[in-house]
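As structure tokens, one chain now follows by itself in the form predicted on its own.
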Amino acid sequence: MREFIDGATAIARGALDAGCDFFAGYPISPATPLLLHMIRELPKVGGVAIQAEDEIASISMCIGAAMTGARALTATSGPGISLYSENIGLAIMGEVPLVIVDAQRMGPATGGATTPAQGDVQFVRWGTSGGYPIIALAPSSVAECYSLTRRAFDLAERFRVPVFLLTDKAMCLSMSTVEIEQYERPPVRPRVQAPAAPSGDLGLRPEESFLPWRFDPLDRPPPFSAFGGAHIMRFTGSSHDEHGILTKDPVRVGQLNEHLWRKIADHASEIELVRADLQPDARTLLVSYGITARAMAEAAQTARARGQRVSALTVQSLWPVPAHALLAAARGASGDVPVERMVVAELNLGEFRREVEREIYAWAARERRVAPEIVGLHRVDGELITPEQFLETIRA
């Protein structure tokens, strides 16, 4: 069977379909279509929809309902990730469990309101204080808007971390007929709850069985206790101890940043995904994600009738950049012909294609091999990058 349909529609039923029940979002082009469907269909399952005054009440909203035990989504573009951006530091200090699209326009400012672009890759990784990391990823078809919709959940409450879906206005908003069976439906986990106080305890002695904000090891979110719910629960943005209470003291507080990072740092090949075409004997790698990877795989096909040896790679998690894939891809299908060429093709002038450089460059100097050569195929016209672009750059 058959339907046509949009991404923000595929993402809005992945959303439902993981048991999103809160919702909150400003209206923006091009991420307006999803609030809207979620306004429309989220009541129908007993869930709660809202149209907030702003941008960053949308987020607070979101942040309340997910420390109540909501499974929380919010949609936006990048002028709304400006607002947000104060309280996504606050999801991440808070380790709030929410699933976050960002339907990318061209910038800067207002830019172009109805133009694709893939310019806030690094904004979405760097655009908090700390540097901590989060997890985003980027469908480059309408059924994977469905799926990595509902993987982004998953991720959401196994990290205790926000978690961005990176689409963009031609994704969102362009018909596609799909396949009903190319819907994957990764399962998404339950939320990890605190046990429950004993009788008369409300959490507030010290040496209290539970402790709210407690991880051990580094690497593992703490258990989830909703706000209103069995014991007392402190919030806040500031540096804190396992109660929750603002402290200074340096063992705490470097404990407490080297968590936020490991639990995602050391999971990162766990959240790696990435969808390889390779070739024995490729000399080309071709590199995009989100909507230019569709003109990627055309480009590819074409390439090889004309008997020319190119693989593909089509990135699916942008954050944390997924190093092993890349580093195998670079080695060649077959491990030992490494490619010639690595062609990195994004709407932007080379966000993704600087952290492709890193690591393969890295790697090159710790094998003493010599590096692929790395070039970008950029595009900020407002228009989407041609399959017969990515044909001028493959290597014969």
The other form holds:
Amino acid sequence: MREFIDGATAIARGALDAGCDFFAGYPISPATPLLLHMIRELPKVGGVAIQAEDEIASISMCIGAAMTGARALTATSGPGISLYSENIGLAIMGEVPLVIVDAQRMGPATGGATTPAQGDVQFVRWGTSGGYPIIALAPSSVAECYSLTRRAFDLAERFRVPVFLLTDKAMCLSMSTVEIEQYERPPVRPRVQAPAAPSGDLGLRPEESFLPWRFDPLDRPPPFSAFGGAHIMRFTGSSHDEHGILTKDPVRVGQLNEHLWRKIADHASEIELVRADLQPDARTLLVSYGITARAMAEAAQTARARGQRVSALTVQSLWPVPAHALLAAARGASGDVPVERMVVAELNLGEFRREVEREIYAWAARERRVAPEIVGLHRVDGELITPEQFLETIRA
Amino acid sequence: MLAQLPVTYRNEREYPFCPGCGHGLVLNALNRALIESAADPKRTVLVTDIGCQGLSDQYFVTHAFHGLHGRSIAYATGIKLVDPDLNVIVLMGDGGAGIGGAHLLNAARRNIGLTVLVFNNFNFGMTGGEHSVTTPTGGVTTTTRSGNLERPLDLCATVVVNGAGFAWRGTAYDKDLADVIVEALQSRSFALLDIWELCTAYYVPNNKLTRTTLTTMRETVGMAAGVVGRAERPEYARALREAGASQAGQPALRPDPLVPIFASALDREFRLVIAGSAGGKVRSTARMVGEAAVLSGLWATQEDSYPVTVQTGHSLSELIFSPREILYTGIARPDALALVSEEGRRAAGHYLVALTPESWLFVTPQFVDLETPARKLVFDFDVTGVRGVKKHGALLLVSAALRVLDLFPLAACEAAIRRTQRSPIAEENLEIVRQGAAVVADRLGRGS
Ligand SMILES: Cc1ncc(C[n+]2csc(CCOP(=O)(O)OP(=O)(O)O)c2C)c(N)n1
Ligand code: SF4
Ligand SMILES: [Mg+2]
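Show the same protein again, this time as the form predicted in complex with the partner chain rather than the form predicted on its own.
Next comes the full complex, this chain leading.
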């Protein structure tokens, strides 16, 4: 059975099925349909949705809600992500499970709200002070809007970190046909909860019962206890000790910041997600993500129908950069005939290409081999990259 | 009930404030208020702002949330919305009240049940004594060296006029401060306490402020003291849940399956563009046609474009039908273009020039002279007797076009209308589809 549905509806359904029970947002094209869906649907599942006074309030409310035990979602576009910036840092520091949909628009500032766009790839990664990692996923079909939203909640819960879902007008607002059986339903594993408090324990001395910010081991998020729950919880955006008390102790501060880095970096291979469509002896590897990956898939079909060999890699997890999958694809389908040329296609002027170049050049240097040529296929005029543009780049 | 309550809500850590700073006095009053109201520490959250007063999260045995500068009310709102029975107490400075002014106003308007203590020392203590929104006119600070030219913000009057359930103004030295905090906690509404106090490091030495002049200053600036406002309004966090309660348990956003009960002989991708005007039902027509295609076993996509001022200008819908999954949805050259209005023609100019002799162009009589290499069919719906031919132009023309193109049966369109539209609108649209198709039969001499 099929459905005629747009991406925003699929994202909203993915969130609801992932157990999302809190939404705060502020209207902005092309993310507004998510606000409307959640306002309409969340009361049905006992959740709460609110139109906040601005984007700073939206994400602040989500952070407060998430630390009170909710699975929180917010959605905006580039200008709103700009206003989220400081609180993205708070969510990283306070290890807040939070899913942020960025329905991108073309260009800086107000830009082009209703054109396809992929210009926020580096922005979401480096959009707050300190430089600490987040996770970002990019669906390239309506079915993936559903499944990757579920996955975003799973990753947010497991790693206690903000997870971005990067999408755009073309993905959110266009209707397409989905085979209902094809919706993947990845599990949504809840955040690890703190053990129940001993009975009669008032929790007045957290040092005796539960340490909300003990990392053991260093690469693992601490167990969670909600405000109003069994333990006294201290949350802070300042560098903190195991109790959540401000500290400047270099040993502890170093540990804390290393923890925030390693809980993502050490687990990058668990987060990495791509769709590899590799062909033996292909000399060209196309790399893309989001809406642009659809033209890539069509170009690969056309090229093969013409007798050309070509590989295509759709990147679903942009951050952390899926290094293993990129290298595996560059090594070729058989693993021993590397591609000669990689084409990175995106609706910006090379944001993800930088990452591909970094990984591939480092690999070539490590293994003392000639790196494949890496070329960019870019478009920033508000139009989609066409299959014909991809076909012109293929070296058969 | 709790077996045992804390004898004090303070922990053993000592306050970090300068000697004579008013912050500690307010925190002591808060402690007494928590004792008096027998608050369950596990059901109480202190949300602190940034600034010297923001350090307060570390000195109590309750939950604590220490976030960013000016946003404490917004975090507290999120906490309260999830768990409306929690005691949520915001501790913020006059600095936070300024930078977070939008949150303050909106929390008051909502009357969300937060107790907000503003530690108002007329300047930014933590950053070195700069002026704030509450610095009195003439007040000397490091950023108003010859006296403040701005007028101080009347926090209480602001929240009261915007709907707060409780507002009070006094000083950190008032004997009844703890009682007022208890009253605020019990008010189950947005309660703001504007607590005036001394910053002995900056504002006091620069302005010769004392405990006595603190009180007389209220008259100079013309701000009321004591309970400034009290109002009975529904508490927002509970009201919001109650407003949604009647919907609880309803299915949320379930799939809407389209069972293919019709068939199509289409063996390749077919691109149809409908170009009309706002109010001409272009998008709803396209949506119906897309569903009809899926009901006929095809894959379909639909992309709409229109100006942000939705009730004026063009309305353009692009549809693709295919027997296979559609990957790329851009359209360089439509297989068929339906022009319903002049605005539509202008918006579809790039499509019009791309047409070839293989393309179809469906138009209403106003475009009878339009030059094109495409196979052009002009349909006059005035003969149908449908009322409001202009309003229904898109549906009439597309029905006619589908009759000609024979991509899938018109019965699929009728089924699509029946499944989503209610009578009498459904009946009206079904009739329009029939009339649109009938015009084709008349014109081409094919049987209907
Ligand atoms: C976004 C942001 N801007 C500026 C600062 C620096 N800052 C820290 S405290 C403060 C003002 C605090 O004044 P107030 O709220 O009156 O608290 P007080 O120190 O007087 O108790 C400022 C501006 C900050 N922390 N965050
Ligand atoms: S600087 Fe001012 S506000 Fe801060 S602790 Fe000292 S006296 Fe208090
Ligand atoms: Mg102050």
